[in-house]
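Presented below, as C-alpha cells, is a lone chain in the form predicted alone.
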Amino acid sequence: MQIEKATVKTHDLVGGDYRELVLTAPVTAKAAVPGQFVHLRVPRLDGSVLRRPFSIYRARDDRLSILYKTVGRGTRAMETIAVGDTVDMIGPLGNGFPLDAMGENPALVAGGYGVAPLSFLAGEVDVRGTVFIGGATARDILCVGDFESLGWTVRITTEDGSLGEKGLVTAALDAWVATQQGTPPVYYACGPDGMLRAVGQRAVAAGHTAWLSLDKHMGCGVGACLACVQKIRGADGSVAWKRVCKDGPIFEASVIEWDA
C-alpha cells in the first residue's frame, strides 16, 4: 500500500451511467490482485476530506482502471476528471480473492459494477466457469464481452426483463445449481449487500464455499477509523468485529455474522 500520483490516461462512458477511468499508476498496477481496491481523492469535490473506494477493474503493466456509476455528489465530481489530470490514490488495499481456492467449477456472481473485480479475477486464473451478471435494467449489465472473450459462460438477468432472463440474479443461480452434479461449485461474488447475503446463505446451506466482497461504506480505507466493521466468526466460534477495508473486503461466507 502506498500513495501514488496517478495520471488519467482515458476517461470514457462505457454504457448507461457507467464510466471507466484508466490511470497510469505503475506501482499500484504491478502490485494489484483481483478483489483489491484503491482509495481516490476526488478532484474538485469541495468540502470533502474523505477519499472514495473503488474496486480495481483492470491492472496490467503500468495501467490500472476502475468502473464507476454516477449516483451522487462524489461520482458527479468524478465526471469532470480529464485526460492528463493527476489523481491522488492509495492502493492497492484489501486482501483480494483467493486465486488458489477456485476449484474446477467456479461461479462468479455480480451485481451492477460489482462485476469489475470479477472481470479482473476471470482473466487471472486458468480455470473457466459460469458468470452470473445481474442488474435492474439492460443499462446495468457490464463486461459481458470481457468474460466471453476469455471463454467463460455468461448468464444475464435483469429485474425488468430488458436483457437476459427476467428476475434476480440469485434465481438464475438457483436454477444452475440444481443442474450441477459432481464437483461442487465455488462462488465468488461482488455486488450489493442484499445480493451478497443471499449468495452467502445459499452457499452455507448447501455446504459450498463462497468468497464474498463485502459492500460497506468506508471512511479512511486503511483500517484506522473503524467505519466499515463487520461481525466475523473465528475458528473457535467467537465473534469479533473485523475491518472490511483492512481485514477484507473478501470473506468466506461461513464466517460472516449477518445482522438480523
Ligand SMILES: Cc1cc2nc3c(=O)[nH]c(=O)nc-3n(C[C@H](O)[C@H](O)[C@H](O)COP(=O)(O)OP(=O)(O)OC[C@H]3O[C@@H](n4cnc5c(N)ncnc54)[C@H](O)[C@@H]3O)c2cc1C
Given for the second form:
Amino acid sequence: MQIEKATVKTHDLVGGDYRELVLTAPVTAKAAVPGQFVHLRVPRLDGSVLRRPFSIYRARDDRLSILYKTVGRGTRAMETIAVGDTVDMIGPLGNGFPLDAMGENPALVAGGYGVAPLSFLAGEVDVRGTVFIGGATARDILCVGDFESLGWTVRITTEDGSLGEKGLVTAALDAWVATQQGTPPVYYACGPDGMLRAVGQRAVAAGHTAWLSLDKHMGCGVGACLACVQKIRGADGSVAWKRVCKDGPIFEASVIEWDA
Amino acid sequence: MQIEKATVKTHDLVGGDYRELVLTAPVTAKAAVPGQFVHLRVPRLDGSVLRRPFSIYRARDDRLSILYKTVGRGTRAMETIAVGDTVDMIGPLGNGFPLDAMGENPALVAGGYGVAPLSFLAGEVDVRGTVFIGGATARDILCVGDFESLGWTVRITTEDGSLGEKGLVTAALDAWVATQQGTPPVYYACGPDGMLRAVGQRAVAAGHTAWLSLDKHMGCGVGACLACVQKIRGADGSVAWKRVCKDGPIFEASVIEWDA
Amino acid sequence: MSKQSDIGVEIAGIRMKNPVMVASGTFGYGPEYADLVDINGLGAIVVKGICLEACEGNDVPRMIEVRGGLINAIGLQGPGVDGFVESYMPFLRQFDTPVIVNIWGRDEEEYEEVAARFDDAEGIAGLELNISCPNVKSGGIAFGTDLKMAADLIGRVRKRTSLPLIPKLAPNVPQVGLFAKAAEEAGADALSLINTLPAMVIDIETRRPVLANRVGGLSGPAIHPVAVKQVWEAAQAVSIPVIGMGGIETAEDALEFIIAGAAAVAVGTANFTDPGTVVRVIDGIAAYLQRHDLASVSELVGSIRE
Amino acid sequence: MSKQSDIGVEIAGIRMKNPVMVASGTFGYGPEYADLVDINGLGAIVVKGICLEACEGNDVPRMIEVRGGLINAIGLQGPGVDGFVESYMPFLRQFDTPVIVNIWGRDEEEYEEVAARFDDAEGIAGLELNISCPNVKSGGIAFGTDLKMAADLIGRVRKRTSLPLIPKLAPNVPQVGLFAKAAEEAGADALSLINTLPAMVIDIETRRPVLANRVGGLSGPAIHPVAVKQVWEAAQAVSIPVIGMGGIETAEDALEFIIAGAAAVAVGTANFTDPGTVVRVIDGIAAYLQRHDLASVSELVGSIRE
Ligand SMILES: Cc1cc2nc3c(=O)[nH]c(=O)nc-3n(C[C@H](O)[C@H](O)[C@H](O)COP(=O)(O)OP(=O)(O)OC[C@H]3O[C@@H](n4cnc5c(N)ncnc54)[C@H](O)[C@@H]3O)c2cc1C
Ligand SMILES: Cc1cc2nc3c(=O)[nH]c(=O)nc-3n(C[C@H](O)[C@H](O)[C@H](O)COP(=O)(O)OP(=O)(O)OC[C@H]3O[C@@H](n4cnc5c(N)ncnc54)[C@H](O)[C@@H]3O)c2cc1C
Ligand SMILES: Cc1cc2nc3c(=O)[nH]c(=O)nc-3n(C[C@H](O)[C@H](O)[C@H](O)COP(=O)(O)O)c2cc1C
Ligand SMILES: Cc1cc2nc3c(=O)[nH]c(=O)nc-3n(C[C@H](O)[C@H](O)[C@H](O)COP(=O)(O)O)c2cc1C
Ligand code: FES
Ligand code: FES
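Could you drop in the structure for the form predicted together with the ligand? We only have the form predicted alone so far.
What follows is the entire complex, opening with the chain shown before.
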C-alpha cells in the first residue's frame, strides 16, 4: 500500500446516482487486484477526520477508477471534485478476491455499487460465468455493458420490476441454481449486508463456496484502529474479530459469524 | 437589517491580493450607507460557526459589493465562490459614517481594505476633499481611480516606496495638515488599528474631529454576544464597553479609550 | 399521516409553544435579533447572565473561532438586575414568549439576592441558575463542579424565589448524574445543560493565550456529542425535566437530545452562524413527529432504546 | 539564522529524536502503518492498550465520525501481554524508536500484574498507564476520575515496575491539576493527556445509540482547545514532564501544547486522516525552532506568557 496523490482525469455520472471518478494513479493502479479498495480523503471536507473506502472499479496502466453513490456528507462533497484536482488516497488495500479458486462456473452477485469490484474481477479472469445484478430500481443497475462485452451472462433483478425480473437478486439466483447440474458454482458477491448474508446462507447450506466482500465503517483502513471488525470462525472453530480492512474485505461465507 | 441570500454576479481580482465580490442583493443594497458592513456566511466552510464581517464597498440599485483580502481560513474559502453562487449575508449592519458633519475639508485616511467604505463614502457626498491611501507596497494601494474620477485629491504612501511617497500614511497626513489654513479638516479613517490610533491621536491633539471605523473580531454582528466591544468614554466621562458591531463600527476619536 | 402533532411542552410549569429555546448569552436580551427572528416563534427566550449590579465582563479579545466551534470568554458583562428590568423587560413583555433569566453571583449571597429581586419583576417565567460559567473568577463554575457547593447554593436560592428554578450544570464533571440528582433534591424544578467546556487557544507567535481571560468556554458542533452524553446521564438520574443544549445546528441535533431525555432544547452558537436555525429546528421537529406518528413531543422524550 | 536546532527530547529518561509520538490506539502495534510511515522517524511509538490476557473489546459499530472528530468505542481489544510480546516486539525491536506500552486492567491487581510482566520484556522503553478509557465497563476511566483511586493505583503499579511510568489522565475532571499532582506524588515519571472525551451519538430513526457500547470517546480537532487547557493546568501543577495530545493535525496544534507546558506531544486521530501528519508536525516544529532562534525544544516548553 501507498499514499498516492492522484489526479482526476474524468468525473461523470454513469447512470442513476452513480458517478465514476477516474484518476491517474500509476502506483496504485499497477498493484491493484479485484476486490481491493482505496481509502480516499475527500477534498474540501473540512472538519472531517475519516477517509472513505471505495472498491477499485477499474485499474489499467496508470488509470484507476471508482464508482460511487452519493449517500452522505462525504460522497456529497465528492460530487464537487473537478477534473485536474488532486485526490489523496491510500491503496490498494485489503486482500482482494481469490481468483484461483474460481472453478468453471462462477456466479457473481452484485447489489448497488457492489458491481464495481465484480466488474473489475470479470475482466481479469479467463473463465466466464453468470452475473446477477440486483437493485431497487433500474437506476441502481450498473455496468451491464461491462460484463456483456466481456462475454458474461447477465441476469438483472429490480425490486420494482423496472428492469429485468421483478424481485430480489436471491430469487433469481435460486432459480438459476436449481438449473445447475454440472460444476458447483463458486460465488463472488458484493453488496448490502442483507444480500451478502442471503447469498452466504444459500452457499453454506448447499456446500458451495461463496466469497463475500463485507462493507464495514472504517477508521484507518490499514488494520490499526480495530473499528471495522467482523467475527470470523477460525480453523479450530474458535471465533475472533478480524479486520475487514486488512484481513478482508473478502471472507468465505462459511467462516463469517453474522450478528444475531 | 435583514438576512439576504445574495447571488454572485462577478468575483474578480482587483489588484494585489484583493478581490471584489459583486452581489445582487437588492434589500441590503438599498438600505446601505457608507461605513456599514455585511456579515457574510462563507459558503462551504464546514466546521466554521462564525460569519465574517466586510465593509460595504459599493451599493447601487440592486448591486452590492465588498472588497476583501485573503488573510485566513474564511477568506481563503471565499476565493472559491463562483459566479451564480448564493451567499447568505446579514446587513446592512452598524452605524455608518456621519455624513452631515463632514464640513468643507474632509480628509479620508485609508489603510489596506479600509479604502472600501471610504470609496463608498466619497461617492455619496457633494463635497470633495483629500484621500490618503497607505499600504505596505504598491499592491496594497487600491481604488485610486474611484476617488480620482469622483474629483477627490489622492495622496499615496507606501512603506517600501514602491508607489507614491515612501513612508507611513500619517507622515503624509502631517505634512498636509501643516499646510491647511482654512476650515479644519474632518477625518474619516478606516484601516489597521495602529493607523487609526495615530490618526485619532493627531486629531484629538489638534482639536479636530476624526471618525474612525474600528476593526474587531465579531461573533453575532448584531449586538447580542458582546464579543466585539471597545471601551468608549461617555458624555459624563465614564468609560463603558460599546459594541463595535452595533454601536459602531464608527466612533469619534475623542471618545475611544485605547488599550494601554 | 396523523393529525397535526402538538409540539408544545411544559417545563417546570412554564408553558412553551415548542421545545426550542435560545441559549443564554447567544441572543442578547431580546431586541438584538428581533429584526431577524420572530420572538413570538421561540419556545422561550433565555437572556444573557445577570448579576446584582452592572458588570463589566472580561477584557478583549473575548471570542475566537476554532475547528467545529468557538471559544468565548465574555465574562458575563451585563446591566445588573435593575438595568435589565428597566431596559429590557418592557420590550420582552410585548411578546407571548416565556422569558427565562439566567442569573449568577460572585458568592452565595449575591446569587440569593439576585434571585429574590426577580420575584417581584413582572413577566419573568423562570430563573436559570448559572453555576457553570468558565469565564468568571469567582462564582460560576466553581459552584458547578463541587457537589456539596452546588447543592447548598441551589437550596439557598430555592428558599428565596417562587419562580421555577433551573440550575445550569457544568459539563466537565465525570458523573453529571450526581449533580443532577443533588440539584433535584435541593429543589430544582428543571435542569439545563450543558454550558461551554473550558478550553484555551494559544497564539504560537506571541506565545500568549488568545483570549484576554486566557481560558474560555468551547461551544458549537464540536461539543454536541459530549452534550448528548451528559444530557442522557442527567435525565436518567432525575424525574424533573432537562433542557438539552450544546452544538445544535439542525433538527436532527435537537432530536438526539430529546430522545436522550431532554424535554426541551436550546440553540446557542448556531444563532450566530444562522439566525434562522431556531425556526429550522422547530419545523424539523414538527415534521419528525408527523412522520413518526407521534402526537406530542413528550412521546419522544427519553425514548432512547438501549 | 541560528545553527540547526536540536529537536530531541528526553521524557522520563526516555531519549527521543523528536517530541512527536503516535498516540495509543491510533497506530496499532507498529506494523500496520509501516508501509506509510517511517517508524524510525517517530519520537516514540505508543501501542494500543494491553491488558493481561487477550481481550475481545466491544461489539460493533465501534466508530462514528462527527463534526470535527470521531467517537470510538473499540473497548481495548488486544492480544494480551504474551500475545503482544510474541507477535509484535520482534518487529518493534528492529527500529531505533522507543516503544511505550499502553496498559490497563479490570482491577488494581490486573494493572499491577500487567506492569510487572513488562519489566522483563526486552525493548520496552516505558509504560503508559491508561486510567482514562471511556470504553470499558470496569477499569479505565473509573480510576481516572477519582482522585484517591487514581493515586492508589499509580502507587501500587509504581512498586511493581522499574520502567518509566506515565499515567494517562482523564480529561473530564474539573481540576486536572489535582490529578496531575497526585500522580506525581504517587511516583509517576511523566504524565500523558488527554484521553478522549466521553460522548454519544443517537440514531434518530432507530432511536438507538449508534455505537454498540452506547458511549464512546471523542477525539480529533474538536477536542484540541479543551486538551490545551488541560495540559496547561496539569503542567503547571507538576515538575515531571507532560505529554500533550488531543486533536493535533498541524505543527501549530502541537506547538500550542508545547508552549502550554508539554515536553512532548502525540498525534492520534490525524494518523487516520493523513498518515503523513507526524512527519509534517516534526518538520513544522523544527522549522519553528529555527525561525525563532531556539536551540532546543526545551526552551519552548511551558514558555507561555500570561
Ligand atoms: C471495502 C468497502 C468498499 C466500498 N466500496 C464502495 C464503492 O465502490 N462505491 C460506493 O459508492 N461505496 C462504497 N463503499 C461504501 C462507502 O465507503 C460509503 O458509501 C461512504 O463511506 C459513505 O460516506 P459518506 O460520507 O457519504 O456517508 P456518511 O454516512 O456521511 O458517512 C459517515 C461515516 O460513515 C461511514 N459510512 C457510511 N456509509 C458507509 C458504508 N455503506 N460503508 C462503510 N462506511 C460507511 C463513512 O465512511 C463515514 O466514516 C465501500 C465501503 C467499504 C467498506
Ligand atoms: C466592521 C469590519 C469591516 C471589515 N471590512 C473588511 C473589508 O472590507 N475587507 C476585508 O478584507 N476585511 C474586512 N474586515 C476584516 C475581515 O472581517 C477579516 O479579514 C476576516 O474576518 C478574516 O477572516 P478569515 O477567516 O480569513 O481569517 P481568520 O484569521 O482565519 O479568522 C478567524 C476569526 O477571526 C476573525 N478575524 C480575523 N481577522 C480579523 C480582522 N482583521 N477583523 C475582524 N475579525 C477578524 C474572523 O472573522 C474569524 O472569526 C472587516 C472587519 C470588520 C470588523
Ligand atoms: C458568546 C456566549 C455567551 C454565553 N453566555 C452565557 C451566559 O451568560 N450564561 C450561561 O449560562 N451560558 C452562557 N453561554 C453558554 C450557552 O448558553 C450554551 O450553554 C453553550 O454555548 C452551549 O450551546 P451551543 O453549543 O449551542 O452554543 C454562552 C455561550 C456563548 C457562545
Ligand atoms: C480509535 C482510537 C483508539 C484508542 N485507543 C486507546 C487506547 O487503547 N489507550 C489509550 O490510552 N488511549 C486510546 N485512545 C486515545 C488516544 O490515544 C488519544 O489520547 C486521543 O485520541 C486524543 O488524541 P487525538 O485527538 O489526536 O486522537 C484511542 C483513540 C482512538 C481514536
Ligand atoms: S479500519 Fe482501522 S482496523 Fe480496519
Ligand atoms: S459581534 Fe456580537 S455584540 Fe458585536
